Structures are given as C-alpha cells and as structure tokens.
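Shown next as structure tokens: one chain only, the form predicted on its own.
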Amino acid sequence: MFLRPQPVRQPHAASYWAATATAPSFAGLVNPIETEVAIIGGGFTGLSAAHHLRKNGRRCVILEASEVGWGASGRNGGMAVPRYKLTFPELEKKYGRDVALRMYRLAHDGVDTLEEIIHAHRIDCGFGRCGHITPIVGEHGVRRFAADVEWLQQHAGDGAPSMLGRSAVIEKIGSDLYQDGYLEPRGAGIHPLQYCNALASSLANQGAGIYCGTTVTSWRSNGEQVEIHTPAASVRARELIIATNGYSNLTSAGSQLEKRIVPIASAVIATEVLPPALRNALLAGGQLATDSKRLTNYYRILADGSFFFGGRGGAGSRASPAAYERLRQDMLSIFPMLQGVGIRHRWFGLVAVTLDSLPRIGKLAANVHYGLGYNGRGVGLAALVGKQLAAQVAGEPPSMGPISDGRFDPIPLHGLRRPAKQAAIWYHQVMDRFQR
C-alpha cells in the first residue's frame, strides 16, 4: 500500500491553551503489542472511548501521531453547547418529531457525559455551566431561534432556553451589533487542552496504554482481529476505533473516512489581558458566545482576563496571516472598544464538516469503528460519541438517529472541495451582510 509522507511528532500550536496547560509526556510505541481495543487519535473522541472502555473493564491503547489533544480537541473554543448547527424545528422538519426529540436528549447527554468524565477523573480544567449565548443579527435569525424556544417548551417540556431581547443581549455581550440573543443556561466551558492532558494522564495511571509520536500508517482487519502498523512496531487488537476527525487525511489509515468530511480551518486569536473596566464590560455574566451568522464568530473571556475570539480561517486547511488580520477586523467590528489591544496568541485547528451538519458514528468493518464530523460542536458531542463507540465495541448498536443511521458516503467531487469552500464562504459573507 502506498504510504503518504508521515507527519512528524509536532508540538502543540502556539495557543493560549498550550501556554497555560500542564503537558504530560508519553513515549512512542517501540515494541509490538496486543490489546483488546486500539484507538487511533488522542483527542476528545478517543479519550472518551478509552475512559468508557476502561470503565467496562476493557484493555485499550491510544495511538496518537503527535501529542494528546494536538488536533482540534486542543485548539477549539472549549464550549460545550447542548444543540446542533440546525435548530430543533429544523431537525423535526427534516427527520420527524420523534427523531428531533431523540436528538435533543442526545445533545444534553453529550454535555452531561463530559461533566461525568471530568468528575470521575477529578480533572481541573475550569469546567463550569456558565451558560451560552447565541447573539443574533437580523429578523430571520430572531424568528428562527424564537421558534426553537417555543418548540422546546411545547414538545420537550424544556423552558430553560430563552430569548433575551435587544437591551438584554447588549448588556450581556457588550456590543450593540446584535438584535437579540438566545440563552442556553446549561452550556458549559472548559480549558480543552488541559482536559485532554489531565484525562490522558489519569487513564494512563489506570492502565490504559497511551503512545504519542506514533503514527498509524495502515490497518487491516480479517473480521476477527485487526493488525495496525506504525513506523516502529505493530499492534494486534480485537477491535479498532478510528477517532481522527478533521485530521483523517494525515495517513492512509484514514483513507476510508477522509473523503466523507470537509476539513475547514477555524482561526483563533487571544488578546493581551484586558484592563478590569474593559474586561467587565464584555460578557459580564461570564457566558460563552457563538453568534448565529453563517460564518460564525465565537468568543469568551479567558481565565486570566484576556479575550478569546474565533472564526472561520478561509477555504484552505491552514490559517494565513491575512486570515488572522481579517479575524481581528471581525472582532473590532463587533467590539470596537478593543481597538489598540494587543494580540498575544494566534492559532488554528481543523473543523470536520459533514454535508448535513451532523456527526457520524459507524463501522468500516465488523470490528473497525469510527466517530467524527462534529461541525464545531465536538466538545460535548465527542464525549458522547466516545461513550457510544465503547458500547458499540461491546455489541450494543448505537441509537442516535441520523448520527448513527444516516448515510455517510464519500462526498462527490471531493477533490474540488477547496474552490467549493471558497465559493461557499463568499456566498455566506454576502448573506450575512444582507441579513444585518
């Protein structure tokens, strides 16, 4: 089999998270081993799967090409929001009410599962149910989210989410750009890389094998056993879990998954520590925020009082200097009072996007499992998918509606994804301006 150029062991991106996390050290695999379950990928999904496998008494190893949390898991906004890109009325229209209600319960199960893992391992990663706001620009967005609030009240018996109104969203966000806001008080925040690092350390102490700098180049299943190859040694396992998400194209090991998703660069900047008066004027209630625009911006106040601001990085799989400057200008258009505040960190990660904006869990063979495609909602959903993957390994088919039952074929003309992404970005930019 042709092998692609191998990614070398790389340090974490120069991010705020990497600068403020305690990094464990895990050696690479040098000798052949046998185990019950091998997991490719040491991010949110793989670590959750390992936690639940160990909880069920299963032996497992994690094989990570770089460092724990090196991909999107250690680079994201650390926002666990119990919802999807689609609203619940939109999910009902597409899949029916019973499925939409099932999806509603799963979204909350995801955040609950994340919290359970954190408590089980006593992880200090700043977890808190601080609440999440979706700031809204335009009447269309207001109607869309107001319908969501009404649907949840009528069909799920859930009166917790609410519309804020213009004056309240201005007060809570600190910007007068928005017309309204959708508040989900059960949204949670974490330090995502510290969560990964601490969970990996705890799992290793409990007997899970964690091998970093260990690139899986290929695997082969005969139905009874999977043989997994790395540059230094091989692994024999009864079951394999592939948890490579937006980085599935790094080696041939992810070749059956890479064309089913589109990796989108999401860029992030973090400012210098804000003066107290300015810090208290932004997100004064401590909530996290992800706006409702097609080209989303997301932001929060960090633990040291600096400001975190993220958004899509462009059509490529990297973020250029121009992308970071565009991101800074986006930040200033929402928060002009940040003019003159220095930028201390710049980094990016890859968001795995699917055609229907929902993640997927499934099998490539009887004993080869996968979970990926979180569309920017992976902090909570990946914890749940990891739990479901551990159950699937035990012979329990997942019941996750279109997440587990939907078609997940390769995307047609996948090789044209970059010009298609650029065209989509231009379209969404026009639509975002039009709806203001």
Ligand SMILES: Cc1cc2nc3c(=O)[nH]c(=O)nc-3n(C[C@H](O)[C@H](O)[C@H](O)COP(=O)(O)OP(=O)(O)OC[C@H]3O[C@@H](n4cnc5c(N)ncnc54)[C@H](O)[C@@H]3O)c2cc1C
Contents of the next structure:
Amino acid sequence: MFLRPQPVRQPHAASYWAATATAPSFAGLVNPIETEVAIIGGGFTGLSAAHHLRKNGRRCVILEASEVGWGASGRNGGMAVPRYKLTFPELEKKYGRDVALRMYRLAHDGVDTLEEIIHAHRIDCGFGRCGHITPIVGEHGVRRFAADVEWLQQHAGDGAPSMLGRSAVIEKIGSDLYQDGYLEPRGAGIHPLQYCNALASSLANQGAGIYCGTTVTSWRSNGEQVEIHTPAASVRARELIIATNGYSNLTSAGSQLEKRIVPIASAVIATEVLPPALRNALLAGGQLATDSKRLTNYYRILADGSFFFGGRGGAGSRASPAAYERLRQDMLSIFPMLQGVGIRHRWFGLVAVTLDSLPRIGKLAANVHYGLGYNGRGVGLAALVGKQLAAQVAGEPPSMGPISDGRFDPIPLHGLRRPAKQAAIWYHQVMDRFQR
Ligand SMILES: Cc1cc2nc3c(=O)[nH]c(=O)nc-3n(C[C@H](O)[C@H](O)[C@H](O)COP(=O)(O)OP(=O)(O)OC[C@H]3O[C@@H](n4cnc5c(N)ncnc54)[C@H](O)[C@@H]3O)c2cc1C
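Having seen the form predicted on its own, the form predicted together with this ligand:
Following is the full complex, with the preceding chain placed first.
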C-alpha cells in the first residue's frame, strides 16, 4: 500500500543539508486571517511565488505542513541545470522547433531566476555556476547528447555546451566507467535547504506570513474568494497557489493534483569527509554530475569535502535499507576507490514525475493556481514556475509552451502506480543495459 507522507510537523530528514543549515523557527497558524494570496507548500515553488508576489506588492502567506524546505526542496542535489529530461532535438521532434527554442530559453530563465532571487535576498547558500557534467553511458547516449550540442549551436546559436572525450571525462569525474560526457558550463550548485531557510526568513522580514506546522486540510473557491482550512484556523484569500509537488497526496487539499503525477522516491547518501587524495581525485574541477542513464545517478563534492551520491530509492513511497545499500553499491561500481569510506547521512525525498517528463502550471478554478511536476529538475524550474504563478495571479496569460498549455490529465490507472513503478524500474534497468 502507498503510505501518505505524514501530515504533521516533523523535523527535517536526517540529511547532510539539515545538519549544515541554519533553521529558522516559524510559528503555526492559530487565528483566522485574510490575505490576498495564500500559498500551500513552503518549498522552492511556494517561496519563489511569495518572492515575486511581494515584488509585485501583493500580500501573501505560505502555509506549510511541516517546516520550510521539508519536501524535496530541502533534500535534493542542489543542481540547477538549464536542461530537461529530454534533449532539445527530442523536444523539437515532439513539439516543433519554435516550442523547443522557447523551452530552451525557459530552462535558462529558470537558473537565472534562481540566481536573481539569491542576489535579491543576499542569500549565502553557496551559489556558484560551477558547471554540470552529464557523464554518458553507451553509444546511444553519446549520439543523443552530440545531437543536442549540434542543435544548440545550429538553432539557438549557443556554443557553450560541449562534448567531452573519454579521457576528459576520466579526468573530470574520476571514473573510467563512462564513454563520453556533456558539459554545460552554466549549471549551478546551491545548498538547497539553506536557500529555502534564508529566503523564508528574508520574506518574513519583508512582511510575508510564513506559517509552519500548518497543514491545509481542504479549500473551497467560489471564484472570487477561497476559504482554506487548517486544523487550528482558516484563511480567507482572493487567490490560492498550490505548490505541493511530490507531496500533493498529504491531504485532500491536493486531491485534484495527486492523480496527475507519480511520486517517486529518490535516495541519497553522503559519505564522511574524504581524505585530500580522494577528494582531489573525484570531480576535480568542482563540477556537479548527473549521468545519462534512465535510472540516473547524480553526485557532487560537498562544501566540507564529503561526497554526495543520489539515485533511485525503489518503488515505494520511502527508501528502504535495501535501497540505500543498493545505492552504495552503485556508488562503488562507479567509484571503487570509495570502498571502505563511511556513510554519514542517508535520506530520501519524493520526485514528482509526469507522463511527458515536463512540469505543469495551470488553474483548478479561476482563482486557484498550481505549479508542479518537475521530474527531478526543479531547482531552476521551480524558481521560474513560482515567478510565472505570481504573473498568473496578476492576470497574465500563460507563456510557458507545453508547460502551461492546460493539458494535464489524471494518469490512467493511477491506483496501480506501485506495480507500474516497479515495472517501469525493470524496464529502465533493461534499457540502461541494452542502450550501451
Ligand atoms: C532526492 C532528490 C534529489 C533531487 N535533486 C535535484 C537536483 O539536483 N536538481 C533539480 O533540479 N531537482 C532535483 N530534485 C527535484 C527538486 O527537489 C524538486 O523539483 C523541487 O524541490 C520541487 O519544489 P516544490 O516547492 O515544488 O515542492 P516541495 O519542495 O516538495 O514542497 C512541497 C511542500 O508542500 C508541503 N505540503 C504538501 N501538502 C500540504 C498541505 N496539505 N498543507 C501544507 N503543506 C503541504 C510539503 O510539506 C512540502 O514541504 C530532487 C528531488 C529529490 C527528492
């Protein structure tokens, strides 16, 4: 059975991020309030929406069931990469060249928006355009990414991304497992939970209401007002933004969205601090990495010199001890030199997967907006979706191509998602093996 994530105030996951962030303390909602815009969810999407609403002079409150950044936003790889799951030639094949070009610009707007927010609030979260590498397994992957580099040069006039030869990948990654690599020099890294915490504190100082431990149990819109219910008090707002992503099934407040996405557990381990020789052998140029496999692994060196390694967490709604051990084995198969290095942190979070691998922004009613479904690419994109949600609240028409085209149907046979997820994992495993 798929267990609902717990709708109660909980400490952050036992993550490296939680152990190294400064946690603010936000009280829960106890008295009824009125505001212009209420936002459900205190992650990247909700916080960016609040930032842009405040910038537009709107009053807003965030209602978060647990703590700011408690969902995927405080648990992720902190890698902001101007790309989607699909390559740009694949997007062109599906939507045509103009839309693919629009999507290309949006992917960069996402990372740029994140950077703008960080600068606007003077957030110290280790932001840096350190570059992102996609180490490539197999000839099929090499062809996909070489075609991407060519497409970007030809159609977007963008010569920044490049292919790395095998020897360059070995030198930059520190593993000889990969055939080739794709370097996107504008990829950026952040400490994701520190970003959430600092942004929330700054927004609160500027007058945004941030209520934590405040689970929205239901809402009702009459088209002009929305009545939002939490266990202790209710909120009356002119507009509602739902930013609950992979945690949309927490209560019935997300029931119209939960069947449109599949939440997939992504697990992470972080090692103890590496000795200098090992530290200098892995990701020597300071880049971040997400490999090209369907069941992807992503990794980076952390600020204290420990190693972060993420990947699939299994078909359930939480990562099991077996999933963490499998992840450690995956790490050793790429980096055998890490044999014997201790694991200090293990945690997981839920990635919201959509049928076409693209996020969605739209409306459930005239004054009820949503933005979610990042497919593991939300660090940059959620900043942009938050900005677009604020624009949508101001009455601006949708401008994000297929991301805002309003087509976001429930997934057929959603109730069977656990066996379907297991079947998909097997399928992708087989494809990863054969598409070499
Ligand atoms: C392990 C992991 C690694 C990842 N790595 C990367 C990466 O390196 N790069 C990248 O681009 N993306 C990555 N992602 C994806 C990225 O983290 C997400 O796309 C992004 O954080 C989504 O932000 P969000 O604000 O939309 O949702 P979330 O951060 O999940 O926030 C949703 C919030 O809504 C709250 N909520 C839900 N229901 C209610 C309710 N009824 N009442 C009140 N509050 C409610 C939850 O408590 C939660 O805090 C990763 C994800 C995971 C899980």
